[in-house]
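One chain follows as structure tokens, the form predicted alone.
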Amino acid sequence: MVKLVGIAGSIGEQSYNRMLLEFIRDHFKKSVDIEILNINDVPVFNEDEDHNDNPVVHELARKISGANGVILATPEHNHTVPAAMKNVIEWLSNNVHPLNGKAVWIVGASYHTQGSSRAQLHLKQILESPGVNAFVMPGNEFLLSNAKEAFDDDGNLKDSRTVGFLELVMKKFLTFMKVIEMMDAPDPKNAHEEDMDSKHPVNTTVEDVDMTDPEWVEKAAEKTHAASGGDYVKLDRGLLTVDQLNCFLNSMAGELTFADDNNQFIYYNKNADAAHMLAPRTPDQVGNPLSAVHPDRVIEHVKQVLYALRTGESDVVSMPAQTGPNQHVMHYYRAMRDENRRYRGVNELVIDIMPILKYYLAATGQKLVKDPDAVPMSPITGLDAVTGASAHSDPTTDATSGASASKSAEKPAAPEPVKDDALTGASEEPAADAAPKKPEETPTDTDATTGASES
């Protein structure tokens, strides 16, 4: 669901602008998530005040950053934006940026019949100014005149053909921000112009925090007051601890890795040290540009998936790369895009299917035969016929997103030789006369789900 939040100009008990900004939260929540924001608490600005020193305004400035655009509801106090509005405006546009680039809806509502206009003009001329540089939505301006009859007792707006334009404005707005949104898109002309140094920040980019610093995790997460521990997070459908994500995270059963639309590596599920992982990764990593976590030798074919995933050429890219007799390790890179479409990176699962087949077949009496007519897979070259990309250009690297591992981190002992009954053939079928085979009975000291201990 889109997430929006508003804030009211006016910091009295008495506040018709919070009044319309609660309608607007009631009236579109089956769609949008919307959350006022209360900026009673924000101090007098002082440019020589760090807003770290006040948790009401980081506070404002995370949860700004976290939102898809912003409603700004403003009354008129001489001619101008009053100056509750104009002091939260300041304090967010000096050492902290979260309006920069964000799609911004201006509302208004006053006592007379002029419905804020004049404060609403040079509420846009002060959002478009220089430090604060947010995206206004032009034209359709919401008015809202002789607010102490326009609504009921219960706070809802009276007039229906008011409502029915609250309505058509919303839609503008979605569908403003969805533009914004794909502004600061990464737009590559080819696979080679793939920018593997993360030189292109896009709006959920953590500036002005080195990527290569091997803290970066630490340090990005001070900056922009990241939840954690005890800390709830509101998912899609679901509430959970960040506690209680990790280990949700680290419990599944392949290496999950995570890298932005701008390829900046900045996660990975650590449910294993280097040297125990099917792809090694390590904690200094997270945070690098794509380009620090390959070797150079095969950074043209991590741009190919990288390109063929962001242009929709192809949704998924699958590759194979440690194989053998008792190991399949599959690679597999999935694009992610948001509620609008746009490709946000790339999601990457890297898992060893060897125990689940192992499982099929023991659970269903069949085996693996040779098919005298199939073509089989190379390892080396017919992997993915949208990218071409080797997987075996290292074999103990992440082809897309999951860094190589560090100079100091063990690599896992080289898979035995593919041989050529291993998995190349389809799985044998009874005879259409035959009995079919009595299943084998699954070892009692087998993984019920996987298959994972071997007899």
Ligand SMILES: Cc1cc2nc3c(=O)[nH]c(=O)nc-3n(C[C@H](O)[C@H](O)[C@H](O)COP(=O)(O)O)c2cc1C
Contents of the next structure:
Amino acid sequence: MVKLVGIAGSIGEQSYNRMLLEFIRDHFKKSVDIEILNINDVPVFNEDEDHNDNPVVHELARKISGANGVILATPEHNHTVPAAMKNVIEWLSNNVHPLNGKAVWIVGASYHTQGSSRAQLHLKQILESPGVNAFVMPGNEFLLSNAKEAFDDDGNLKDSRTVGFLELVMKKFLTFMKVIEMMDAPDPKNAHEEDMDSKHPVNTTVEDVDMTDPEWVEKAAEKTHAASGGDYVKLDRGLLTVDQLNCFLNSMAGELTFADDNNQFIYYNKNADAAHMLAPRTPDQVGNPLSAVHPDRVIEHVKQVLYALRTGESDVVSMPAQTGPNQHVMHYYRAMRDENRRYRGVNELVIDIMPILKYYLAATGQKLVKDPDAVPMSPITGLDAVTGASAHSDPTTDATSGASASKSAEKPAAPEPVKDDALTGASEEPAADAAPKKPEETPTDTDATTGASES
Ligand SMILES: Cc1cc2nc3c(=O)[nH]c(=O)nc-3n(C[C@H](O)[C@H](O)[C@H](O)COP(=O)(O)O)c2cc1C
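Would you generate the structure of this protein in the form predicted in complex with the ligand, following the form predicted alone above?
What follows is the entire complex, opening with the chain shown before.
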């Protein structure tokens, strides 16, 4: 769901601008998640102080950075924005700039007929200054005049035409946010800009914990007061405890790795020791920047893959690794994006597809035969683009698809089809004489993944 944060420029106990934000939050709750941020405890801005020293300002900056857009509801004081609103913006335009490139929608409520119009103009000017650099939605001014009479006892706007206009403007703001994010998209030619040292913290980055610390997980968890064990986690569609989530992820049919949009390796489903993994990872690697878990020789290649995913040039990059008569390991690098298509990192799945292939052949009564017309493809290095799994120090020839990381990045979207496997002599074409089994001959007690029967 699209995530917005709202700030009202009043710190008094009763505020019509806050009421307006609360109405917007409740009215659009089915389609937009709006969190109203409290600015009551923000101290008066002082350039000598670092925002990091103040937990209230730090948290405000973090929440704005993580949002897809911001709604600012401004009162009007002396024909300008109130000091409380300006004060917050000063904090957010000094050492930290969370509004930079952020889509902002300005609304306002005031007691009189002018309805905050001058304050809105003033706020727009402030937001477009270089230190703030927000993208303010043009036009579509939402001015709530005579605020004292505008709400009923339940805090709802009384006038249905006003609500209708609000709906129209919200729709435009959702589109405006998408346009801003497209404008902000990086140029695909600049793959070298991929920061493998993870020096560009994102809103989820745990700061002040050394990324290369072997106990990064423990220390970062302590710092964030992370949920654990029996704590419940509300997911997009479900509710699990952390223990259940671990059981679930550790029982996946493949090995999963999560590297975030700052190219920090932050998770793998540790269901086996490195020695028994297809793409070995070790617990102490978690937290590392990707540069620390890749040999230098593959860094440029990895950057290309990540950049293709980040920029939307590709949604999936697939690469074969170890291959042989009984094993064909694939690495699938899938871009993770939020509702607004913003890149959130890479999901790597490493899986041996041979058992699936064997099951499919058994279930459909086919066999693999060598394709005499197959053209051998050029070999590539068995590359682990995400965590580098440098444990695969032995470069594995890709005799199957021959796709290089960059080639896959240019034209990926789906895994390359199996054309020819030089080791097994297998082809994707069924043998001409292989009559598919009748459905009733297909074993019903079969485990679709491994082909193993229950017995
Ligand atoms: C010091 C002060 C100056 C004000 N100046 C204006 C003004 O210039 N224009 C206006 O329309 N309302 C003005 N008002 C009244 C505001 O409309 C009203 O305080 C505010 O917008 C209501 O928002 P709130 O309930 O969210 O605080 C002023 C109020 C105060 C306290």
